[in-house]
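Here we start with a single chain on its own, the form predicted alone, put down as structure tokens.
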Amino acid sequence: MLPSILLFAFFVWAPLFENIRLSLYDAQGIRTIKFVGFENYIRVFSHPSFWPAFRNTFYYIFWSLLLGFWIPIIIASLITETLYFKGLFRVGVYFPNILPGLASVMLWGFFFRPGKTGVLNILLDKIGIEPFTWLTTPGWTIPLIVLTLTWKAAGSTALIYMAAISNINQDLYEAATIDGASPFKRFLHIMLPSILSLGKTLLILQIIAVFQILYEPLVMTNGGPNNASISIMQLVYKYAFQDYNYPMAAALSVLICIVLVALTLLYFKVTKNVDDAN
């Protein structure tokens, strides 16, 4: 275990403690000058982009739960109810996960491009509808970015649900079918209760992952329009690599770490309850 512990300490704990130390200093680049205490944290909270980024991050979580949490369950249930070509459908829904994340974001950027050059606007023009400003409309920006995330990740999550569904006693389905239960009722009364414990675990993991969203809004909108899609991780990127204000970036990173630790403890509590129930 010693090599793993040393690597973990060098690549995780050492940078973490150095990041905490840097957040308490004023610096030129990464060279600390003087101790300023919690002044960088106060600057973070008073920065005009902090609260929009903080609010948008929870908007991302809300839309990801509204769209991205249920779509894999629906996909898994539909493929499970399918009699033919199940293997083909499994490959089809997993295929977006093969693409690199940045490539899929750029791909969807061509679909949502404003004006008459975007793929969706070209299709709308074919049926006589005026082009729509997709990613430049503040109310649509975050849902469309979450739609891109869902397209990318729903397939792999659906396969996890399908693996859990395959462990359900088939006698329950046969009895329900004989009693005349529709596919919707079989989903509601047999499938959904059986995957509920797994869904709780994946729910917490999804919240933790979406809280760290970065390159999707960075590439597709650069946080715009007017900070309508900026995320908390993108604000860290802005502090560090655009403003070169590493102490403020470190301070915001520490705040994010605290939130993620809290979510991780919640995840451990949920999984512990699941293990105890099993």
Second form
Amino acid sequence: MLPSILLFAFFVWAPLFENIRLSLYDAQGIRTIKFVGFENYIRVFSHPSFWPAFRNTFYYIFWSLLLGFWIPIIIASLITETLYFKGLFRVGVYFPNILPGLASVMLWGFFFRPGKTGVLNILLDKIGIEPFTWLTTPGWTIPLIVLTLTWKAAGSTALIYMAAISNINQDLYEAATIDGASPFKRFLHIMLPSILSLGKTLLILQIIAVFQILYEPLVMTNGGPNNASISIMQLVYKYAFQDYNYPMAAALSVLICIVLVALTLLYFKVTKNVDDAN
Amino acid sequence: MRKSKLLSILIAAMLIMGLLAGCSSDSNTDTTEATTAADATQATTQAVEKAVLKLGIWPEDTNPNEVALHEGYAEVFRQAHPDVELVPANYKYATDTFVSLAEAGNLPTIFETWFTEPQKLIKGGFVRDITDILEERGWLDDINPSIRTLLSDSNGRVYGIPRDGYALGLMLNVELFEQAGLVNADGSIQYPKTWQEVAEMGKKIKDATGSAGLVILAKDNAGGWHFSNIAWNFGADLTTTDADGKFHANLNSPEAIAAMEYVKSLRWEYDILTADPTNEDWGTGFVNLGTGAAAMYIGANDAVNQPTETNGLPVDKLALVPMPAGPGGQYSLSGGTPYMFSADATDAEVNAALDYLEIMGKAPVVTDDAIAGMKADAEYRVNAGIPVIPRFPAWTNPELLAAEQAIIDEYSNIDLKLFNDYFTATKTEGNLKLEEEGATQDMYAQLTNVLQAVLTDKNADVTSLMNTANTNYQGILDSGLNK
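I would like to compare: after the form predicted alone, may I see the structure of the form predicted together with the partner chain?
Every chain and every other molecule in the complex is listed next, the one we just looked at coming first.
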């Protein structure tokens, strides 16, 4: 009991409280000078990059739910239904996960380079299509970044779903097959309900993770063009490590925390109502 | 069970209170400057026995030639200062490591930082006030006055000394100019004197060689930094100050908009830029120039090692010419790369560091050691293929400048014609301009956003983008400096 309390206090609670305290102070470096109340929060809100970053973060979540949430489920169900080379496919989808995060982001950077030297543009050129500007087209930036995220992370999430699917009682499948249910029907009526609760947890985890997206836009676009892909964590990074303005970084972190707690509560309330209705 | 739960809550509460108490007592000691000063003098008396000079300016191990050069300096230093322990502690300034090092008290005694950083470091209390020490040594009034401003706080206290001064100019890859036939009858190269000529010559080079004509940066704040110089030459004044000392953003003046329209035309009309300006930063600019992927790049005298030594351009194929003129005149943005000192350094340690700079020949004194140091540096440059050119006058005492000139003449490894116009232009009265005042980095960030927009969108509306940037920048000024 005591060791775990000590660990929690040292690694979780202390930094958390210290962060909240710091956000209410004026500071030199991380040495607090005087109490300023909510001034840092007001400055965070009035910074011209705040609303673009806040809005973008929700775009990231939107696209990651559209692309990133369903793809692992589809991969998992397809691989489960596969009869031959199952192991090969399992390893295959997990493969991108072995790459270090930064390496994969930089690799995709080479793919998306505009002009004639980008890998995708070289491929387009082979079939006679003009080079495209990829990440530097504001409307495409966030979906493309989410695509690289999905490419990297979908495999590991799919493995978790596969584990859940393998726990489903095989008798159900047998019965359904005997009754003449198609693979799609089996997916809809057996598999989906069984992995629903797991899906809910993964969904909220995904939202929390994507809300904190940092290094992908930092490396691929540095938040550009013209703030089109700047994320809220990138602003925290900018305050802390470029401006050395730790109180503002702390204030923004507290705001992120509040938003995430609110989203989580809302989510559980909504899903609980749905469950109750069921 | 209930008892143990209560106990654990109590323990947790005590822990938290302990931690908070610990933090508050910390900040108390930090805010009492007087105590720190007293500590410092106490430390000085202790340091008489053995001061420790941690040299952050020691070169990286990956560069054995430069390490050998410094071994030589260190040998001279140790003989003159048997009471000082010299510790090589290579530190390459980086924003993500700096604060942790400083707060942990592990900053080297002396380190180099970027020209953008001094004000931030002074405000953060990370660096030491060395005014009195400089005064004692008689160096204070030798610092080039404009660079001194950059290294001082609002009370005129000085926190650093210049390693180099710099003024932006245009660096050229001579090979590409030759390949494009931009050569005069006497064999010298033609170079652009105005921004209009930059666009035209850039086009010729791109057509003839396939390499980009010019590198424009648009990845980070360096984009706004370079752009501010272009804008001045179009006649813009990006920030103004009123009688109350309040700053006013002026990013949407017709001149600034014209400058941005010009940059836009480089991409969409002349098409002479590298493939993705939004991915070009200070370093990749030199890669492009040095490897022949681009012919022109805004650069300064203190970075001539970048295209040559770092990126392989032969030393005689680099030219540095004046910043091209625009409709508003011809200005060169100037500043200085500073040496700064850890806030924890004692007087003895700072003095030891300054003595080491004397041996390197980077101080405003002309001693035998200093001359030997300058010669060693020139020799190193010759061997590494870096142009031996005058330093920008970071110090103003005449005997130092004369000694430097003599060494440069002796070791010259370049055709001076490729650099002369640059040095002539920057010596012209009124040519040098310091960075804009105000929240400069925030202004650069706003300008970089506009650059990204106009370089990626053919239909971008420059005026409305500059209006937005102006409103944003004014907001930042009002919520910070204008309060």
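Everything numeric in this text was worked out from a predicted model, so none of it was measured. Heads up, when I say rigid core I mean the largest set of C-alphas that superpose within 1.5 Å between the two forms. Numbering follows the first chain given and starts at 1.
- Taking 2 Å as the criterion, residue 156 does not count as shifted between these two forms: its C-alpha moves by less than this amount when the rigid core is aligned.
- If you fit the rigid core between these two forms, you'll see the Cα of residue 172 move by 2 angstroms or more.
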